[in-house]
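Read the single chain below, which is given as structure tokens and is the form predicted alone.
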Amino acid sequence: MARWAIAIHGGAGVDPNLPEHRQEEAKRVLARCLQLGVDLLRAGTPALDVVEAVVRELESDPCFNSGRGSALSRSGSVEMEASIMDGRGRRCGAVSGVSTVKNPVSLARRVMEKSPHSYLAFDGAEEFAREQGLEVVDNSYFITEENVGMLKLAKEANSILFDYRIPLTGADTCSALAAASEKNHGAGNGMVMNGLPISIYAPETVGCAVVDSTGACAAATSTGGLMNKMNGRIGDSPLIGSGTYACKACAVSCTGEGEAIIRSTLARDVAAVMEYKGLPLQEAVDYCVNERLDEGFAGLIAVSGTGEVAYGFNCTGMFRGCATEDGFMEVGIWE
């Protein structure tokens, strides 16, 4: 029998000035979701079922940027995306542009198991969800009062907003965004995404990676995307090999600057260096985070088929938690 292990995340690139009560709130949500996964694994639940259940729980809590509480697009609506992958046979499913499906990760699984495709988006994904009888809600369900206010500030600053959960007001907005950019990335002139200047990105994606007691690996990732993003923008979270990957060797879920993660096929690279270079899990994670992101900023969680857990990030903090069958359990934000 293999050893089970689980890792979860709620986003990388945490503002170092995040108020203490926000940190504690995030840790409580992470601890609750991690415990859910641990309980399921102890009961012998397959890895694929565990990652779906844990990400559903994260999607249902407005603490992070997925499901309810998702970041708002430029038009003020929510466009969510998610993916799931089963390491057994590398089956996968993904969705983008979802605006009414209560739990996008479950729709991604239905795409994998009940459709002839791997990826559905926008109207096609919504139509398939209804055909499958998944729970749908009005788009307003996902929109929080706080996010409406932060979208307004992002528009006033002409910015894609980084940590839209830090209240900013009036003239402080632009200077605060510039200061956040400098703190997190060491440059006062902001960031560049695909060659275009922006103030900063919003990486509070959620994800889960699991290996069960049979040695089967699975991963799932879900997000609302970027605050004040262009309508129709698709990030790394639904892209298999970029934001999510699972195979016999490992399972990986990524978070951070989506465009950089896409360019580096970050999740698949972790598996690749394990398979082709023979690196153990943590060394593979460290190599990919430190060597494969070029000028991008991101983090990831991973588990191996032999029951190891690992994480890495090259920015300021990552909301994360992990547990293993031998009793190790941790929830953290900073190094």
Contents of the next structure:
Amino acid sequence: MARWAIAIHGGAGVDPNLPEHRQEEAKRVLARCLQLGVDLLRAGTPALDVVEAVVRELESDPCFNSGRGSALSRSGSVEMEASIMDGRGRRCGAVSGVSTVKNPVSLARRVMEKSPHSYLAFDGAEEFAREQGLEVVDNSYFITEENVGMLKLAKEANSILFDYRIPLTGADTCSALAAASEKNHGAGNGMVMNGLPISIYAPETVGCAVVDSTGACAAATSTGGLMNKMNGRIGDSPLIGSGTYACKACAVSCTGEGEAIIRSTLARDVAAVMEYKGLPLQEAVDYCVNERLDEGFAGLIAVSGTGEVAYGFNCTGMFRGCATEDGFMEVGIWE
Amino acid sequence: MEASIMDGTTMGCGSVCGLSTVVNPISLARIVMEKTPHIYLAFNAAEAFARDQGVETMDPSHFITEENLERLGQAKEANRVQAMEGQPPIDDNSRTGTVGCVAVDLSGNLASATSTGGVVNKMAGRIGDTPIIGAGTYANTLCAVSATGKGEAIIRHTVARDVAALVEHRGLSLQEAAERVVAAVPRGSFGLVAVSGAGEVTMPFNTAGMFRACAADSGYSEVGIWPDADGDAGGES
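Pass me the form predicted together with its partner chain as well; I've looked at the form predicted alone already.
In what comes next, the whole complex appears, and the chain from above leads the way.
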């Protein structure tokens, strides 16, 4: 009889100076979503349903960069993307360029189950959502005041900004932002994304990986993408094999620098290393995080078909939570 | 149209999708790789970017052929029949294709590129395997792979990456790795072309045929459509 396990994340690459109350808030949201997953698993819910439900909950909370609370694109609108994968048969679904669908992860699941395709985007995805009767809202529903402020900062600094949870007071001038950047660089966090300097690095995306009591694995990832991204920019989150992957052996969801995750096909690599090199879950995760990312920053969560959980990241922190059937449960941010 | 390109030496990659006026999608994918902080641009934004960059564009009608209009008509008719019988739409890609190229140069650098218009009668907004790094396209320092066939199958099997992963983690030869990936799925799923850093070429497929060609420094070259007479797919190790 297989043992269930669940891992969730709210993004990798956390600013070490994140205010205490923000950290507490994030941990509360993570704990709540984790508990939701645990309750469902205890009730025998299949892995695919669990990952969808948990990611929906994460999308609905404005705390993280997905659904409501998504980072804003260059034009000030929200463009979301998500993917989901069922380890049984490796069915998958993904969407990009979603701007009115309340829960992108659910749309991704519909693409998988109700369309002849695996991936729909932009107008086509929006149209499909309406055909399927999914809940749609005005784009403004997803936009938070805080993110509007962060976008302004990002534009002023003319750089891609990750962390929107750095408080705006005292940092709403270009020079203050530059000073903050200096501080971070001085602290040895001289992080750069795709060749462009990043003022403050703390990307979010949300994800969930689950193995249920029948041993079936599933994973899902959802995001609003990079703050101030070019409209139409697609990241790793909707790309099967990069941001999300699930098979018989494991389920994986990644977060961090999209480019690094894509070029290393990170999620798939964890599974490939388990399958082709015979490594157990934690070793596979460590190998991929340490050897695969080169200069890129990223993190991932994973579960194995045998009920283990693992996570890894090579940056300053990752919002995460894990729980296993034997009662282990933890929520964390730092190492 | 959609396309992707990958540089095996730098592991840089570029993808575009949802294009309707860009004459050479693959070149736009390369520009995304080399001139933007991103990997993947789509739809309206990709079109706008193309104009920004001054790449050649033409009216969408430039890309449409009579033959394809007829195919679309047939496909819609077939789907109509399917729908009447209460079945989901069929995704029949049997007579159209994707194009791709993999190469290794004299210094051992590898690269892969794939480009397509997608499936006949696809849903608007459908993205296939072609612009997805790891699925339709992949290159690293060991090999370069470009896949073609049923997009959904190529995505879920992360075909291009899998070939490379078998070579890398299992130590299989290029040909073994490629054949294994192709053999692991139902007939009629997909095919691929691949080259290795050592100059080997392989072109396995499990579909009725695959338009293909290859050439190697040794002087070997081949152009084909159907399986070889002895049943093997083409290629030289």
